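We begin with a single chain expressed as structure tokens, specifically the form predicted on its own.
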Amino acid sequence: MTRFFTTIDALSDDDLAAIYSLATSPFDDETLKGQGVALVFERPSLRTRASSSAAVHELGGFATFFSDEEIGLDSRESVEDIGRTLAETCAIAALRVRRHDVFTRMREVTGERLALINLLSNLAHPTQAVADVLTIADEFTKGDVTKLAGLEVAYVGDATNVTRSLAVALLRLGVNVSVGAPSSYQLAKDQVEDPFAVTGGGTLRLTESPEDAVKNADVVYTDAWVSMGAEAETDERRRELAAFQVNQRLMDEAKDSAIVLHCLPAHRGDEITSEVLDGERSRVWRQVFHRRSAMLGVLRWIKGEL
């Protein structure tokens, strides 16, 4: 049966546990031997392309990159026809797209012929969430994802697709998540990746105070205030989110042992200061390392290793 990795929500606890395990365990460099993986990037990304390409090649496959200019989802060619074409030449398609419904539409026309991986959509960023979980486990539980329960993670700033996937992943592991954001930038219910629907795990807490969010936190996480496509709102977002900058003053509210995470690219002086990003508490480069780990885990899981 073909496997799909489009949201954290859609995976069982067993599937997630398998991905975490496969991400950091010894691997066979022939898992993808002779198989092609299409990397479709409607949105650019340094870390996503580097980590995805590296993981595919390390598992013995070959990656082919397609930019938006080359294929044009629903502009040069329909999503459905692109899916049909890729299914004739590739075993897996990993996509970084503007609209999450691309995955639904592509799966409808390719059925079980083409495995799909979400490298980012407007609603979810599940590969980043896997990398973040692995990074936090490295720091606090010697890499054991199963022992993260009880940790306190604070997300500060614009609650984005990154926030949603991260919160779902952490809550299901028993981690408590606080999201500090102005009301108009806060998480909303009833989305595809829905942390409000997680039951029996950690607790989700929303606040409009950045200080309240990070109080006694083990991890402080932030992301860009101005995401791709929102550049026209730059000045407005800077004004409305200025109090949510992760700086040394805000970090003083967290635990002395707290670490800082950021999925990058960072806009130094906006959502985070260079002092914090480059400081001894920062683990952003370990996150980058684990983007590759995450892709190894997802690809191996798709191939049915566990």
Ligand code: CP
Second form
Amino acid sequence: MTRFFTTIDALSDDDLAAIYSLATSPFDDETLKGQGVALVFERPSLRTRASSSAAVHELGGFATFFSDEEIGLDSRESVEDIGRTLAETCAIAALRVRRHDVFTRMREVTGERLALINLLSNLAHPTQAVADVLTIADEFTKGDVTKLAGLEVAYVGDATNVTRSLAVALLRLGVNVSVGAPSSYQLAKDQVEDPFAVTGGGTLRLTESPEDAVKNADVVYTDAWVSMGAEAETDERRRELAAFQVNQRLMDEAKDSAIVLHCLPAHRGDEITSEVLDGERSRVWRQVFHRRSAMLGVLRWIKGEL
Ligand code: CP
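Given the form predicted on its own above, I would also like to look at the protein as it appears in the form predicted together with phosphoric acid mono(formamide)ester (CP).
Now the full complex is given, and it begins with the chain already shown.
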């Protein structure tokens, strides 16, 4: 049976447990032996591209990178025809796309012939969320993701695709999530990767006060104020989000033991100060380390190791 990793909320608890386990357990170079993985990027990337390429290679496969300029989803060729082509030549297609419905459209025409991985869409960044969970577990529960329930995680700033996947993943594990953002930058209910739809896990709290969001937080998380594609709004966003900067003053409102996460790239002096990003509470480079762990887990799960 072909597996798909497009959002956290499409996965069962057993699937997620398998991915977290496979991310950090010993592996060999047989899983993808001789198999091709297409890495398609409609948007720029450093961490996702580097970690995906490394994980594919370590599992014995070979990765081929395609930029938007080369294959042009819906400009040079339709998404459907690109999917049909990749299904004839690769085992897995991993894509960073502007519109989440690319995954639905590709799956409709390739069916069971092509496994798909979401490397970021406008609605979700699930491989980042897996890395974030692993990083938080390293810090608080010696790597055991099943023991995270009750932790307090605050996300501050522009609630993005990263926030959605992070919140769904954490809430599913019983972690309480607070999102501090101006109302027009807050989480919205949507059809996929919807934190509001998680039941029976942690609590989701929205606030317009950054201080309220981080009060009692074990983890303070932020992301860029100007996401890819929103560059024309840079000045407006800087103005409207200025009070949500993660700086020393805001960190003083969190627990003394609180750590800081950022999915990167960081914009020093905007959403986070260098003092905090480079400070002793920062775990951002451990997050980067776990981007590779996350890809190993996702690829091994896709290939049915658990
Ligand atoms: N966090 C993240 O996805 O980084 P890149 O955009 O560099 O891949």
